[in-house]
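A single chain comes next, written as structure tokens; it is the form predicted on its own.
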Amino acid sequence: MLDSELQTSYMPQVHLPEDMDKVFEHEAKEFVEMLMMYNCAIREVQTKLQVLNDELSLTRNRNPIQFIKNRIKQPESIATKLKKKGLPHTVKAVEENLNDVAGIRVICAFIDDIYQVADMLTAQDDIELIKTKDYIKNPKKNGYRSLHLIVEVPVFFSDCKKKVRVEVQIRTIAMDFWASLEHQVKYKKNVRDAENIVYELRACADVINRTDYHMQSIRDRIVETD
């Protein structure tokens, strides 16, 4: 039975501030064009992932990808990140220094699916792998786990071809659930008992990791009997 219900969020929503010309030094038009370019890059990478998932659904009768999310970093966040890096608020500074303006999150059922999807994506001859950060094998101190890839993909326009960088985060359902809750604690103000919550989340991250590997082991034993 083929699973054709892969969930995706296809068009990232970007909220442009009214004073765009003040935020990006009178490059409002160029900035909007840049966001369109990143949007197109997301479409390119997301389509590749969907095709790979469809192929594995046929050849292996299962889908490694459960669903895909995407986002374009909001203008205010871009400006804040440029400021932290001591860079000017210009389109050129964004394109040359920020790798995470366009982001895709890929949610898999099992840990080995994460690495399989990453290998298949980066093996394609028009995808260039720029950087890998493996927070599964080397989790962050707070317990965060995910595989991060910075890839560069060509986007074809009417009069040119441009290589655009996209950050791809690949994680399990449990890792994503944990990260969503941790994000709320991190960015929500005046959280009661925040210190203990952070401690509990760290402990939960270890439990989730053991559960992910245990579930994978069970899955492997089931597959062996087929």
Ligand code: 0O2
The other form holds:
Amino acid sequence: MLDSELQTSYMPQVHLPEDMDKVFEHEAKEFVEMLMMYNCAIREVQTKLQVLNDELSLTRNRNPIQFIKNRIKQPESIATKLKKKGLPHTVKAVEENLNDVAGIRVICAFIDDIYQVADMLTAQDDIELIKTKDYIKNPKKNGYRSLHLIVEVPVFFSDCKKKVRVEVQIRTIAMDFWASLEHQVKYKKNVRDAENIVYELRACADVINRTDYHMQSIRDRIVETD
Ligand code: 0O2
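Switching forms now, from the form predicted on its own to the form predicted in complex with this ligand, please provide the structure.
Let us now look at the entire complex, which starts with that chain.
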């Protein structure tokens, strides 16, 4: 059983299953330490983003980032993903194969802010860009749009330094609004009229995309007159 001291009071959003040591092959303690490490990596990347936003707010009177959300993948979801990929339920398998245990979502007002934030973050010399998936330039069939970056950030502990992966999803407010509703359809069973809902969501995604670009062009005209 897990030592109660290991219960993640510093990670209140993580729900540890009762049978952690069964689920994670007797590595429950190491698993909680791993979650702590991902939690630290989230804090590091989130601070970097907040610093960039503060600086731009002061120097250019602009706030490219509207708000930031973060989440640690729940142990059950980690176990499900490992099973799906045919991998053992071990800390090593998680660290080597899962990119999204630590997740940060950055919400911007305009599409060009998304790319500016991504460029500024990945230009930092302690951030290593591992992978980019640009679902804005190449939207998914269902209409999903977002820029995904997998980055590695060094986290310094008392006796070692570890490079930790974080998935950063950057999208507009409208794209986020769309993705939240679509996520509900995806994970809810027996949704009535699902086929039409999928079709209508696809249409909404196109409207949102046109509106995002239109809003940006209006913003540009306003800025030009400054
Ligand atoms: P949750 O519940 O949000 O954590 P990979 O093995 O990493 O290459 P993966 O995980 O499919 O493959 O990567 P991808 O495509 O970058 O998607 C990662 C995350 O993006 C998903 O995590 C979702 O959060 C989001 N996402 C991707 N596609 C869609 C989509 O069509 N609709 C919505 N609403 N979100 C999407 P999870 O683990 O699937 O889910």
